[in-house]
Amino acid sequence: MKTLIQNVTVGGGQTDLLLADGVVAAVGPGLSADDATVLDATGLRALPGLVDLHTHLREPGREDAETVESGTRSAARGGYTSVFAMANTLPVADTAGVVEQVQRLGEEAGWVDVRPVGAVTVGLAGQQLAELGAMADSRAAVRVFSDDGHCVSDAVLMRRALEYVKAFDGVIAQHAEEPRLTEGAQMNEGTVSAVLGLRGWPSVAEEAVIARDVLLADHVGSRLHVCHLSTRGSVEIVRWAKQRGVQVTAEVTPHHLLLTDELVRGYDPVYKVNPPLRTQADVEAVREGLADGTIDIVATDHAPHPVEAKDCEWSAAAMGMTGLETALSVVQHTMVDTGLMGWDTLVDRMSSAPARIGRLAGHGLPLEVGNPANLVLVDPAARWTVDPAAMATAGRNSPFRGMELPGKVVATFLRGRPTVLDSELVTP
């Protein structure tokens, strides 16, 4: 298969791409190729595949609200060439048999690689550590440990985990939030809360177990990753982590960039997450985290879940957000068009740094030739309505629904196969 994309724009000028044998086969003005399908590219924009260090693929087990090939179809129109799938499945993602399932699930699908995520305990009951080992020399040969959902919150237990995973160069990828001190939460801890009168979840839980995992990991040389951090005390703590030469990395949410705890006043579940919805104050400095790099990348953290688990009464809702189709609009609209980073910078924190966190090989890479074609052609000028009913994914609980976004997939490539074309699917 062969594929000209013409006058495209590569990093600060516009150029022609040849993909062949499932490769970067020429880059330069003017090409020509004979047999292959030509694209014209005219303003538009080439990016290497985004990467999902975060997503919820919920096979198997929870079918009801997502599967494999649903799930990694809405990767595909989001742009996405890998996602990484969390291990909260049922059964757990805990053994080399499970994760090997995921896997073989993901090629089946053929939409994206799939990469599944490692539990760090047994059943995410944070009593014992799982089969790291045995599932770091599977098939699956997963690198990234992660009981999210759930804090690894026994320190003794972290520390093993870390200490464990510096044998095969793997990571563990902590959901901080410290149990104890959000019993029974159900927003940001705040002004909002103390006016509806729901209990809060304060920022403190998450920055306590941060701020614990930190002096963990530089204590035994390991690497640590924070998923979704969303306050400006995390922020703070992860800067200073850096600035001692700590091996810790961070990721935020869209949703995180963009949404505030002043929507949960209308006690819509849609806006129900873990971690929650925070201030003005949190959004800006998580922002500034990212463009600085202080947080390294942009993770979805994509929560789909059947209707009836978001249809109900607040405290009943169930915690989660989709976002694989709208990530890539979120991050334009509020870094890139904000001025706040460039294009080349989004592409590292959405492609480039995800891939290198994960130990993911062939994706991630610049658009050279001889480097695998995993990409992404988008539209910047381009304006859409987020709409959940039209989107590949089976859950329907987007928190940006209805909202008038900047930036649309035209075009992905897994391996120089189109996986969209026109903004559509297109079956493998």
The other form holds:
Amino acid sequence: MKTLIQNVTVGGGQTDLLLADGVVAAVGPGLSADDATVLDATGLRALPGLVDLHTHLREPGREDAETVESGTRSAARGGYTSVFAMANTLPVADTAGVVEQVQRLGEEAGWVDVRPVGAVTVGLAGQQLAELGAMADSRAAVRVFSDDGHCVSDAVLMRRALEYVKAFDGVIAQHAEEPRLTEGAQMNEGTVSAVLGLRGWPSVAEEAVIARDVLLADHVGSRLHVCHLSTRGSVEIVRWAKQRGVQVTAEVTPHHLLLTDELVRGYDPVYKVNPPLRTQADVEAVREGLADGTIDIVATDHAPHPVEAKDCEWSAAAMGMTGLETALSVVQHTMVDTGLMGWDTLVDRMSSAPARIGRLAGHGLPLEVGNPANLVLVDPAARWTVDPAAMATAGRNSPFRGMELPGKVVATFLRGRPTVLDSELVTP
Amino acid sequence: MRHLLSAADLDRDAAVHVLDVAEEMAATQRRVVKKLPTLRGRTVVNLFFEDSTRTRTSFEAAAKRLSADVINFSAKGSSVSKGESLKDTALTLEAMGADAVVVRHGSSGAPHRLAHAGWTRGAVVNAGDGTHEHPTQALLDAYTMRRHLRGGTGDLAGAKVVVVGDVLHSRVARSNVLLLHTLGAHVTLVAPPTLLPVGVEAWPCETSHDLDATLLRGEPDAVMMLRVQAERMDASKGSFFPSAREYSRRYGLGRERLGMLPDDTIVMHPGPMNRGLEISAEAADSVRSTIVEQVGNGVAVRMAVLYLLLAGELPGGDA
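Could you drop in the structure for the form predicted together with its partner chain? We only have the form predicted on its own so far.
Every component of the complex follows; first up is the chain already shown.
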């Protein structure tokens, strides 16, 4: 299969791209190929395919919320060519068998490359290390381990996990949440929670764990990744740790780049998420941190739920938001269109760096001759209104519903094969 | 205004209007025949997901005295205990033709959700939601104050009210701060730092941790003691104060503090009381106490709220 993409913007200039045999076969102006499908990409920008280090695909066990098939269709629609599937499935992805099952389901679906994340502890219970080595050695070749949804709160266990994964260049992705400080917490602790009578979720519950973990990572010389960082204080701690030379990386979600706890005033559970939506000052701090590289990547924390899990009163509702199909637009809106960062930096934060942190070969690479043809074509000038019902994900819990956003994914290619064309999925 | 979800839904004119109508309703309750035909043919549902005999009975009496048909729906022993959601319960009541739904729920914001999620077309009255608000309690407290303070002129502007105790878990305190501020009163919240919510500094009131200093300095017109909500303070949620004895000494209203109050200061409590903890029997039963009167005033205030909402005569936006 050959595709010739003409007049596309790559980096700072306009060029043509020839995709053949799964790789970028040629780059340059005025390319031609008789047997290629020709795509006029005037006005479009080509980026390396996006990589999401933090996706909840829910399968096995919660297929009512999402399946690997529906979740990866959603990812392709969002411009992704690879996603890391979080371990909080049923059963938990804490054995070689489960991670291989997830990997196989991803291959069968064929929309994006699925890399399973392995649980740090058995059953996410925070008591005993899972068989991290077996998962690393399995066909799924797990390199990212996380109890996401739960914090590895035991300092000794966290230290052991950090030490243990050094044997196979793994990384512990920590959901930073001190559990005693967030018992029963419903939303960000502050002036809004005080008015609404919802139990507050203090910033310090996140910051205290990050502070502890960067010191542990420093102490044992291991790689730590901070999941969905959300507060100004967390940014400051990571910035300090990086200056100190700690091997720490961090992610922020699109929703924490845009939304604040003021939205909770209507008690609509679509805004209920873990960590909670914070204040405008926090939003500004995470944007600044993402721009200056303190925060390494944008990760969606795509968390689909069945309708009934959100169509209820606030305290009964599940936490989480979908995000795969809106991430690129939200990042363009909050970071690029505001002048905080350019497209090259966006590529780093949404493709190259997550692939690097996850030790994912073949993704996040520049669109250069010989590299795998994993790429996305986006129309930065397009504007669209978010309609959850029109999304490929099974989840309808998008906090961006009804919002007009810039940037539209026009096409996605996985190893040269289109998964999305004209913004519609292309059956593999 | 279609619903009453928060004391903040009422601007000054609307709040005064409710209180004035409550006066009229109270006058009818002094007659031999207490029942009015006002809401004949209308259906009011008391939807109580939490036990509260006092509030439910008060709303029931109010609705019945306005001749409304009343359906009491409690969660215990109902379909809710079998797992039915708030939404499905609401849809069932909607199918039965509820004109007003009086809802008590353990989850903050549940009445707001009921009013705005399209599950019911009836008027929603918040009868207490989680640790959020209890607006009709605030109205009956204000009504009680109007009868006692400022020579019963009905104007609370400039009145000094001290609210003491477990503010963190109190929906009564939240609603009272909002309503009393709207009516021009000055509110001071007094509590240990652990029982004041983070963010309280944005509320339209003052705060203090020193009850004696507040009482001595402030010469309050009313002192409202809050119930210590021990059920929300079990060990797993952390210790909010060291012991009942220490709490009582620092924040309880007993004989000594009662003696510090000006002669015409009234003592209030939303009930039920923890006698000997936040309030002594001497204070609760003193001539200053309006605690029993508050309960009686609740019926008149709730008659006013139901009447105004169902008659569409409560000014204000679509809350």
